[in-house]
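Consider the single chain below, provided in structure tokens and representing the form predicted alone.
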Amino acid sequence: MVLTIVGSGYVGTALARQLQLQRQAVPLVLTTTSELRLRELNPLADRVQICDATNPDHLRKALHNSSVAVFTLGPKGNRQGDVDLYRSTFEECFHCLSSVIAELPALHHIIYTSSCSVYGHASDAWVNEDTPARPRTARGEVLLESERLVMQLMEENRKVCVLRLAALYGPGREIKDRLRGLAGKQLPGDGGSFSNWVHVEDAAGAALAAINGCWTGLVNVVNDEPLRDRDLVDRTLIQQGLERVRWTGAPAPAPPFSRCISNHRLKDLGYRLQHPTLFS
């Protein structure tokens, strides 16, 4: 079995590192757009290659026998709001395999990692991968057309699974160093809205286990602990010793988008999470 993780960012290069720590006897190939990460990535597979995923010569040549490809494709920078640039980097990618995809006859396994923007704004209430996907945004709009693309690909001997991550955190994203600049503050709304987070270390976790277990369809990938704004801001400034936000209770700017995630399908796989909560 020939693996190949196509899009070597936060995600992708977590996953590189427990494949390595595991120690798993497998040939890796990892995929970057960027020259200055090629030494970086160089210890951590057996080959890394540039490759614009919406190149069909240089996703062709990145899966040339692998068996099993995993997409953590991200925006370049810090261009994450551009529309145009999440279509060209998720759909695009998607148009790309397809059009390739018969030159594969290798690859059985595809894992994408999704996001859950896909589910929009659910009142407080509880979604799961059974919710129907209504994106608020046009970003989420092109994550769920890209999950569409990436699912047409299965047939009875290729499997396909998208792992849909909540919001992530981690080394170089701590939470913490996000929100100590809110110290003090006052900020329109009551903090009301839930939000839903994963650490890396379980984003690349599950993504391993996917493998491992050759999972089909959609799974959630995110922790036991949906948290209202307020509690997140509030908990987090107080550990580091800060001044609480003053909310001002008026109407917040943005409409809400709160929803609560349910993980059951990621634990009724097997997946334990290394970090349950935020805060444990």
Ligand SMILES: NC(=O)c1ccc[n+]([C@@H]2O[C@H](COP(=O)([O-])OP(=O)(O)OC[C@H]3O[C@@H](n4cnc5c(N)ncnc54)[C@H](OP(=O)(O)O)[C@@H]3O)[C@@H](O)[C@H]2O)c1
Second form
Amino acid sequence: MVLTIVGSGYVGTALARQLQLQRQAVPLVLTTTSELRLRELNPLADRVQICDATNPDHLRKALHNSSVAVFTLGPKGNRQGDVDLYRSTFEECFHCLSSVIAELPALHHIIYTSSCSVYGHASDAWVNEDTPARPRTARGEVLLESERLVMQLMEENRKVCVLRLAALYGPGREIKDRLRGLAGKQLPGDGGSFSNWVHVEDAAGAALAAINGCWTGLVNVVNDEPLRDRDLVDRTLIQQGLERVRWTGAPAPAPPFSRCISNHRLKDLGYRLQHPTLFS
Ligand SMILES: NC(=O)c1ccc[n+]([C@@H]2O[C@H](COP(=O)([O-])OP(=O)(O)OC[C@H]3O[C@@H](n4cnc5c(N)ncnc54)[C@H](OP(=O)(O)O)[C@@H]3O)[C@@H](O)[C@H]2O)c1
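Based on the form predicted alone presented above, generate the structure block for the form predicted in complex with the ligand.
Let us now look at the entire complex, which starts with that chain.
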């Protein structure tokens, strides 16, 4: 058995580190699109493969003899908002996988890290994996279509699991660093929308548990505590001794986007969060 992680970014490399700690006997292949990253990734894997997952030859080679493939792809560069880039990364990758899957008979488990953004707005209500996904953005639509494409590959001898990750934080992406610039500022609205978060160690930990437990279907990967924006911002600023934000109460410029995402299924599957809340 070979395990391949396609897309070795924040989540992919965190997963590779956890696999190393677990001293798994299974050979690990990591992919990157960039020659420049080979040296950085080499110590984490048995093999590092150059792979643009939208290229059938690359993907076939990267997944040759793999029994498990974890897709932790993200759009490249800093144009995170570009919907065409989302489409050409996620949808094209799974169209490509679909085109080569018949040549990958060893592949029996596919895991894809999607996003809770597929849920859209739910007026503060709790949502779970049975709640119909109604993305509010074009990027969310692309992610939902990508889930559909990868789920289509499920067969009797090939399981597919989609992990819907909440907003990620952790080393290098600390919330305090991201929110510091808001200190003392005036913001529109009342900060009442809920956001949902997960530590990168739990995103990777859930992916590892999905591999070990051969999970199938949808699983939300989110911590225990949805937080209203005003609580998140204030608590983060106060912890750093900074001035809090003043919410003007005026209508916010963006349409509302608020929901509390349930992690009951994650827990029912036996996963124990390492970071149950943001401030723990
Ligand atoms: N970040 C978040 O807050 C968040 C929240 C919810 C869900 N997620 C989900 O988790 C995924 C992973 O997030 P992340 O933060 O780990 O992303 P990331 O750090 O940006 O890493 C994504 C990796 O994908 C690789 N990649 C990009 N285009 C590719 C292509 N065409 N073929 C093969 N590999 C390609 C890149 O590899 P190279 O640069 O090495 O070429 C990059 O390292 C997201 O895309 C999303 O689905 C993330």
